[in-house]
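Only one chain is included here, represented as structure tokens and corresponding to the form predicted on its own.
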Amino acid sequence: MKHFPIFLSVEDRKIALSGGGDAALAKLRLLLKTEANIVVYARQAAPEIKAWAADRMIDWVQRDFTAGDASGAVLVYAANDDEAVDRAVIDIARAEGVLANHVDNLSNSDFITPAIVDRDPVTVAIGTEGAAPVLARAIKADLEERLPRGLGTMARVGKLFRKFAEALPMGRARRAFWSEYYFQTGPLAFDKDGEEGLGEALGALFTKHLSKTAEAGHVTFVGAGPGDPELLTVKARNALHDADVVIHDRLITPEILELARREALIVDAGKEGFGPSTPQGDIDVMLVKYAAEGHHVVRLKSGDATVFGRLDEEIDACADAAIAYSVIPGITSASAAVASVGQSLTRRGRNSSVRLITGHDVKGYAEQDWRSLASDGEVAAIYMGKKSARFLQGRLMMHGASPQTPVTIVENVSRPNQRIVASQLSHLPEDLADASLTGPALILYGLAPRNAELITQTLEEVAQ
């Protein structure tokens, strides 16, 4: 992010603009939506600018922008459609310590003006850092259609009521009140009676929520999927949006954590195989503690919470403390990994079952039914298997598995930096070592990528 988005206070503050033509007009139409004192410097000005000056909507100084004109301004716009003149304006503004924008010249600007969706006081600003103005306009058009016409009015009325709403408990109770107002009661009242109906609706809604008993805490176990935020279920997104506390695993991506409310407490409870870990007992205590305080706690687990996530222990902790809980399943890494290699976990005539196994458990390397797994056509998704690859290879080949059995390793499943390594059982440990995998990886035993030759070629090109 090269440009940090902020909303700048401009009420009764000076904004200076140099220029009187089309570029100036385009900026002024936007600036006139503000409560700033707008001063335009131009020898000649378009008829609209003259009319706005006559109506005292702006001040028009009929000369060029010169030294001292930026003094007292909060922003300066250079909009003369003349490169040399606009650069001179920018130099003056910077010399006088004022942020300046050279219209249509990103490299010579201190700030950019975003595309804006105006539902005053609700304002949505859309920026692409100059990379795709067409995309910004498309997003703006989409939001204009989606946001209800009465949103600004509802927000203005709601703002007047905020002091009364402070009588409600902070957190979930207050959020529930405002959510019901903005998404249910408010729109219905506005459509029926306009602005006049909003005050009465707010009062009735406030009385209803004030008499409610405080909700008990709750723990929601959420499967966050393999990493791609678009693979989250709608139910999982809603839980994140509603959470007071989010306790997450090490493998949860930043993009998914971004979906949590800004006010939520985010707790990293990461575990790493053969590395530093948050003790399971500490996690259990945290879940119970925050929920007992009345919070909605989301326990965010990579993949599906029910697959190698120690879910039972955490549910037992909640049950023992009489804490209510629910489970939202997610896409396990095996499903996402096999999709990425163009295969399926089961196939008629090849295998009628599939195994989800782990390479190690609390006692070390995990033992399996190796004889059955070594049979022709068997398929398994092996979690946490990078460090136990040689152990897995030895056990399988000892029980009759063919050295040529295809094996595929998928690192960072579903993420932008996903890598696919095609291998076979006879040289699985060596291929893993050569690939120098640093991210989480899932091993698909008995499956080769559909385009194995193409993938191998691509990996060789990357290595070169």
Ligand code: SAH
The other form holds:
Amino acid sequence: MKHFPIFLSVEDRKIALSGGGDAALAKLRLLLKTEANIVVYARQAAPEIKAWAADRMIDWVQRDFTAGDASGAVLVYAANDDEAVDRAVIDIARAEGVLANHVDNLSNSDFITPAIVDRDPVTVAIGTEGAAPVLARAIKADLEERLPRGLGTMARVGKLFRKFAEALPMGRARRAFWSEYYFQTGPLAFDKDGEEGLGEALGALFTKHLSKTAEAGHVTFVGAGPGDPELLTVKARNALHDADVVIHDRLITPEILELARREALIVDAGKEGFGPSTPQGDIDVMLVKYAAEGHHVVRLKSGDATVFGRLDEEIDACADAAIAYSVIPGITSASAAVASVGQSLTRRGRNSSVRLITGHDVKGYAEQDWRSLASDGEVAAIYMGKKSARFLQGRLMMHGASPQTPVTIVENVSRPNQRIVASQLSHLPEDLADASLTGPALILYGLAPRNAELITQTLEEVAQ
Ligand code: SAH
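I would like to compare: after the form predicted on its own, may I see the structure of the form predicted together with S-adenosyl-L-homocysteine?
Full complex below, order starting with the chain above.
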């Protein structure tokens, strides 16, 4: 982000604009939506500007912008449509310490004016840093259509009611009240009786919510997929959006955490195979504690929560404390990893079963049924296997696996830094060492990447 969006306080403050033609008019139409004191500097002005000045909506100073004119202003616009003149205006503004915008000249501007969807006091500002004005217009058109026309009025009336709403317990109860107002009761009342109807509807709704008994908390175990936020299920997204508390794994990406509500408490309960960790017991206690306080707790686990996720221990903790819970399945990294190499986990005539195995467990390197895994055509997705490559290789070869058995390592599955390493059993430890993996990696035993070039191409096409 090269530009940081903010909402600037302009009420009763001066905004100076230099110019009297079309570029000036376009900006003034936007600025007139504000409660700023707008001062236009122009020797000649379009009829609209003269009319606005006559109606005292703006001040028109009938001369060029000169030194001293920026002082006391919060913003300066150079809108003369004349490169040299506008540059001079910008220089004056900068010398006088005021943020300046050179219309249609991004590089000479301190700020840019976004496309605006106006449902005052609800304002949506859309910017593309000059990269794609078409996109900004399309987003604006989309939002204009979607946001009900009464939204601004509803928000204004709602704001007056905020003090009363504090009588409702903070968190879920209060949110449920506001959500029903904005998305059900409010729009209905506004359509029926306009602004007049809103106050009464709010009052009635408030009484109804006040008499509700406090809701019990609950825990939702959510599989967050391998990292790409687009691989979340709709249910997972909704749960995240609704959560009061989010307790997450080390492997959850920031892009996914971004989808939680801003007020939600986010707790990092990272566990690392060989590093520092939050003890499982502490996580269990935390889940129960927050839910018992009446919160909606989302326990966010990478991939699918039921695969190497210690889900059962956490469910037991909830059950023992009589806390209600539900589980939302996610895309496990094995599914996402095979997708990225164009293979299937099972294939008719090759393998009719697939194993999800772990490279290490509580006792160290994990033992498996090596003999059957060593047969031709077998496929296994090996989780947490980075450190156990030599052990896996030894066990499998000892039980007769072919040294040429394909093995594919997929690091950071589904993330922008995803890496695919094609190897085979005979030199798996060396290839793994050479790859110097730093992210989570899944080892696909018995599968080679297929049509790697084609797959990437398709992805790029999709991205376009
Ligand atoms: N519940 C998770 C697995 C948790 S165990 C799931 O269903 O995917 C942690 C292991 O999962 C990691 O050591 C790694 O082997 C694998 N893993 C998780 N996310 C991954 C990712 N984005 N890329 C590659 N491997 C991943």
